[in-house]
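Only one chain comes next, encoded as structure tokens, the form predicted on its own.
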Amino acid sequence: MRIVAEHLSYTYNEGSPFAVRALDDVSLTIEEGEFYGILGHTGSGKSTFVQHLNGLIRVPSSLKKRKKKPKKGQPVPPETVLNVGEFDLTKRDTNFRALRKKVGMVFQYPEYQLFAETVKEDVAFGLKNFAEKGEKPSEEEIGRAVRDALQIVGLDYGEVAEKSPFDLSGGQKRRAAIAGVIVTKPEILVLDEPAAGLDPLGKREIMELLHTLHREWCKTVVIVSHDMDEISENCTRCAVFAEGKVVYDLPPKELFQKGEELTALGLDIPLTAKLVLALKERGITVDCDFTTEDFIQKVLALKGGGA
């Protein structure tokens, strides 16, 4: 499933004195199979954008029976496009239930959204909720799907299925919450700050889990983050949002060469990029992709060459 947005704008509290322009003519394409990063400081529009992808925030045209005509003498605004695979999110008759089965959304601190009496019931909720009328899965199918989802996130079904989710450890809670989203086997998985609040080991483990899901479960993974190291180490491509606009859409290797521009936007750069700049000031050029592994290999190669 390919994500295509063109001329997407959104205003909170439109028409009121409290109106806030969150997205301003955003055009962005995310190809199927990518591990895509979305960056930006608080209020940049990144979370508003991803909430459009499964219809949690609706495109205004999808809520109206008729298109609003421009006032006399004003130019016709460009047509908004928001397609996620075969789903046209600008249309009123889009099957949003089917869309949400295909596009899983994991919010920041997902463990706070656990609610059922047992882990099994919590994970099964999404599977039951997104089932089309007349296509309710059997208890056997639900049990098998829950077992598979818990297994892929690294939880033992026999150990946790009948436990209260509130009796799990912090890391187990987050994995159980993710299992509750992926149980429908979405083609696209969107996560808002997936490593928020975790220590370095927890961050590494959760990113390893996301790469496992990307390989074996969900074709496309989109993460929202302000952690530049997280983006440089994991993403194939990334977009930078600022004031509701997309200002960059580049692979990390190209993006993090723009240190001054990112700093001007109130963003940091990865540690590896800082080290590359520091070495450059000393006359040493390191051409790396800004992952730690590649940086170390390139530096060692320079050393071996007598640099």
The other form holds:
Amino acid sequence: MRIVAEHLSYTYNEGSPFAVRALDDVSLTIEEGEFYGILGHTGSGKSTFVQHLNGLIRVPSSLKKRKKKPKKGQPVPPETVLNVGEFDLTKRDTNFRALRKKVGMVFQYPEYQLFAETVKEDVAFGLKNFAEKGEKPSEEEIGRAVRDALQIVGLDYGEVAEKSPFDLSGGQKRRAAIAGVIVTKPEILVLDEPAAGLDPLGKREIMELLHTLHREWCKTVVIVSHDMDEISENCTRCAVFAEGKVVYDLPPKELFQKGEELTALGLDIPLTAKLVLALKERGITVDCDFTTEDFIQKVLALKGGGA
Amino acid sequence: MKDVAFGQYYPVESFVHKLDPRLKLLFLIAYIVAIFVATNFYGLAVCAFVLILAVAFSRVPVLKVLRAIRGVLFLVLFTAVLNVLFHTGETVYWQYGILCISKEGILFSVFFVIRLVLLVVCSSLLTYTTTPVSLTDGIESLLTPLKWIRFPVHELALIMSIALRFIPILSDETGRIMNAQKARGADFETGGLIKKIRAVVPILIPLLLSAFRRADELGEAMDARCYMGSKNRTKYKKLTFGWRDAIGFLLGAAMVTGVVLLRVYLTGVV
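For comparison with the form predicted on its own, produce the structure of the form predicted in complex with the partner chain.
Let us now look at the entire complex, which starts with that chain.
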């Protein structure tokens, strides 16, 4: 499923003194199979954008019965397009339930959404909700799906399935919560700051988990983050949001070439990009793709074939 | 992010917004007294005039102010109808058993409706123009005399402001949890009563947990800063009376005097 957004704008509390323009004429295409990163400060509109992808925030035109006719003499605003696969999210009669089954969404601190008595029940929540009417999945099917989901996120079914989700450790809770989203095998998986609040090891484990999911389970993965290292190490392409607009839409290798421009926008750059810049100032050019491994390789090569 | 505007505070700069919250509270009390002291239309006219003045100087849109009436509309209409039907008078237009429509009855019910509307509009104007925080500050300051009888005024005000502060946080949190469960296919809109109640569980449990967690964190944070309650605490925002408050006070005093005089010298108009 391909995600296409054109001229997408969104204002919170429209028409009141609290109005905040969160998205301003955003156009973005995410191809099937990408590991896509969305970068930006708090309040840059990145979370607002991803919540559009499964219809949690609706395109205004999809809520109105009749389209507003533009006044005469005024320029006609460009038409908003928002397609996720075959779903047209600007239409009123879009099947949002079917859409949400295809587009899984993991919110920030997903462990705070756990609620059921056992981990198994919690993970099965989405599975039961998305089941078609009259086709209730059997206990056996549910059990199998939950087992698979827990296994891929790295939890042991036998150990945790009958436990209360509140008795798990922090990292386990997050994994269980992610299992609760991916259990329906969504084609697109969107994660908002999946590694927030974890220690470096936990972060790496979560990113590894996402790669596993990307390989085996969800065709497209979109992560929202402000951690540059996370993006530079993992993504195939990424967009930078600033004040509701998309400023860059490039592969990380090209994006972090623009180290100085990003710093000017008030954004951090990955450690490797900082080192490349520092070396450049001293007249040493390192041409790497900004992953730690590649950077070390290239520097060692410059030093003379690896010491 | 999408901060639900708590209560009704309408954020503009105006004469009324800048008034001391204590004055506004006292003014509201005086206003309520004045409305009930007024026994004729002249007295009410004075009150209405003062309120129109206040609304004009508050820069809150008139429509927004009038919307406050919507909540009590049913009550107002209900009492009006009852008053018309059961209030007997000399000039009777229509009668059936104990029900009758008379000139006096109609006048009385119009009088009553105006009273209620003024009451509601005035109290909502207070919340439109005063943030909850400064309102609790004002209440704390006005209740200070109760400290003499060892009433924990400061603690009461603190409880009020924490409760008020938590409303937008918890409402945000509710939105977030609802979205998370909706993304997992939860459906809060369709189905019968039982189904709807069951659908609330996945929101309620995480919400309760989060409220307890936040309460714990806040308690610990206060403890870590050696919070000891009211003793020897200074205020970040000191309430001071200014020229605006003097004008407000004079207006309020003039209104109450006027209403009282009108009552004494013009009895029996209604």
